[in-house]
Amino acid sequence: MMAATGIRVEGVSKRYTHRVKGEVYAAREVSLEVRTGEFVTLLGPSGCGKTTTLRMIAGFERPDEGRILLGDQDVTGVPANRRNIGFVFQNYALFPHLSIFENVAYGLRVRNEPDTEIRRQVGAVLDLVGLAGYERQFPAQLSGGEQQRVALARAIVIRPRVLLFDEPLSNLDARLRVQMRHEIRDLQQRLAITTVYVTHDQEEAMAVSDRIAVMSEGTIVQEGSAEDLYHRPASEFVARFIGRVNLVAGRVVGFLGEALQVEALGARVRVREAPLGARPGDTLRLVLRPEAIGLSAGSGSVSATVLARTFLGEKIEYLVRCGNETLHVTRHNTGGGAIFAEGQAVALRFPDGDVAVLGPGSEA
């Protein structure tokens, strides 16, 4: 049974000189708080600085102002190889000269642990992620995810208090990393381990974790569950890195209730969860996800036309104009639903449950 314990990151900064630049922070005040068997991804595009974090909590980079804490203990000073972490890598790292047995049994031998009891943890470790008699094999003799399982097996065999992921994904195929995400997350759960994992892919996140932190610049711009990032962003930033969204113009023309009635489009679009200190004149951006806007054949009180198609399978992609707007719009395909053609007049409609609004100064 794996001892894992909670993370604190608390105002951690990482600057780095640039010849060209100056003084560049690939960190600034960033804190987290990660609770004891908790799956937390820091997502964001590349050079937000989720990877920085990410190696700061290993101890591989030490922060230039704040403190992190596993636990109670503060191993802000403490090297990487005396925090007791299992940090997977983007290419796996994997020793190519050492059989699998070997790779996986190397922080055991590290520590100095006997032979008898090395045999056993790396049997029940292998077994465990699928690779039971692999352990005569070589890393060049297996495939890409076989090889992120040998990665996987050698940073839990140890035991850590918390388990680190680099864009472990990255290197594999599609397929194959929607098959090792839900493995890595069904592993997790059971081990029931302190987990930090780093992605730039918004589906990856979604699918594997707890909370997400959102990185921009640097910073944690919002952190929340999937479905609060995905339904309430906070900024046109998040909005548009969480998956796909049109955000239109709108302008406040009161209250029904607490829900607020904006008009957008040429119609009153009712909003159920408006900002704080939202008053009628304000203008806004309405938060439009693409498979939440509903689209009928004909006319109606937000008309729209037809740009174009795309046939996706399980779902078709409609690019449509409406006004001075392009939205795009997702429609299931249930096999039975009606398909609109390029140049057809459509209807649109948008559910006062599906709309979020963003107000001023939410560009960040």
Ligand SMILES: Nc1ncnc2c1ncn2[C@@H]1O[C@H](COP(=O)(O)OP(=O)(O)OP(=O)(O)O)[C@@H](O)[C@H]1O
Given for the second form:
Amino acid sequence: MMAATGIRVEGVSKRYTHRVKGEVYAAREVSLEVRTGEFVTLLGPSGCGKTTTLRMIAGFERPDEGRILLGDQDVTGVPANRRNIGFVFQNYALFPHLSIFENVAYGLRVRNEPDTEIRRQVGAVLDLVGLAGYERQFPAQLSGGEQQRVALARAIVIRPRVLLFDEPLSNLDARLRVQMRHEIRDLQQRLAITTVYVTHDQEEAMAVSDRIAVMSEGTIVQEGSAEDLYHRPASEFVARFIGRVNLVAGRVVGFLGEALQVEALGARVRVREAPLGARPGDTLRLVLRPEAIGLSAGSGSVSATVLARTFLGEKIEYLVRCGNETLHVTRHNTGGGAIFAEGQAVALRFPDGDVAVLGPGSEA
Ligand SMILES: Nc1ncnc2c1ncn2[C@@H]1O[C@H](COP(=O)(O)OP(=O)(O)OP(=O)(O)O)[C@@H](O)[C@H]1O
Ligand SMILES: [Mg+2]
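Next up, the form predicted in complex with the named molecule, please; the one we just looked at was the form predicted on its own.
Shown next: the complete complex, the earlier chain at its head.
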């Protein structure tokens, strides 16, 4: 249905002059490739440059350095309204005095498309976003979720080459956010449209994206699938930003073929993707996710004490004390499974499989 293209962001920077701090880079040498039909999310904390990067792709901001390509076309100097891009804003940005029909029709009217064609296309996209029959309503008569669907319809009716979202769900309540993110993903898949999505919500990013680019202080610090980032974070920043994590100090005690053997809290674990040049005696940090740590009653090779537990229905979160470390451990609520009490002595089991590590220089 759409003539989707890929996106290439090549070494793009954007500086602003700050009254106190002087020159600040909102984005610094950002490079990103989005394949045709791919869904890529820019994820990162407030102020890391997500919106700036997205607005440069859209053409609302001009980069100070670098190039932006849509397909084979260099659009760096092309104004936003000539890029054929669909943009969905956080606050919907609907025209309050126009009906839903006219809000969605806007981009087609600007192109002087014939009335019959406009009616057909607006009808089709309203149908697609589940708003058939809303044509004569006005934005103020719609719920937040419905308004965001109108914004989505308005963005896709022009058959954009790429679709850009800036925190589209942050004004919605938690339940609707989850529902809408599935709808956005579903629509994106059905239309096979190249998408860049911005959010600071890691769970949302994991739910919708083919690939996630994690940003910090104006740069992309790591990109990969949700699984990659979760299981193989390259830095403490990424490890902590994507999910909960225990970073446990360990010492290299030897090699097991290609793998390293690392001792931590009295247990030995195998590390396959070892930092380059790691040698026995080196210290590094194990990346232990809360659900990857085994927990059983009584004592074992790694003894610990339950400090606190939080019952969350589908899972139970424990805080346990082990040596000098306080660790997060989660258990699925399997129904009849044991629930450990605060103060109880427990045994921990570290993963038998491969554990990820952070070597020296991964503090950032
Ligand atoms: N027009 C501007 N003038 C000056 N500084 C700006 C401007 N736009 C953005 N900045 C600065 O650039 C940095 C990145 O801003 P940006 O809006 O891209 O962050 P963000 O990742 O989208 O954050 P948030 O999650 O809060 O929306 C911030 O430090 C911001 O203050
Ligand atoms: Mg922003």
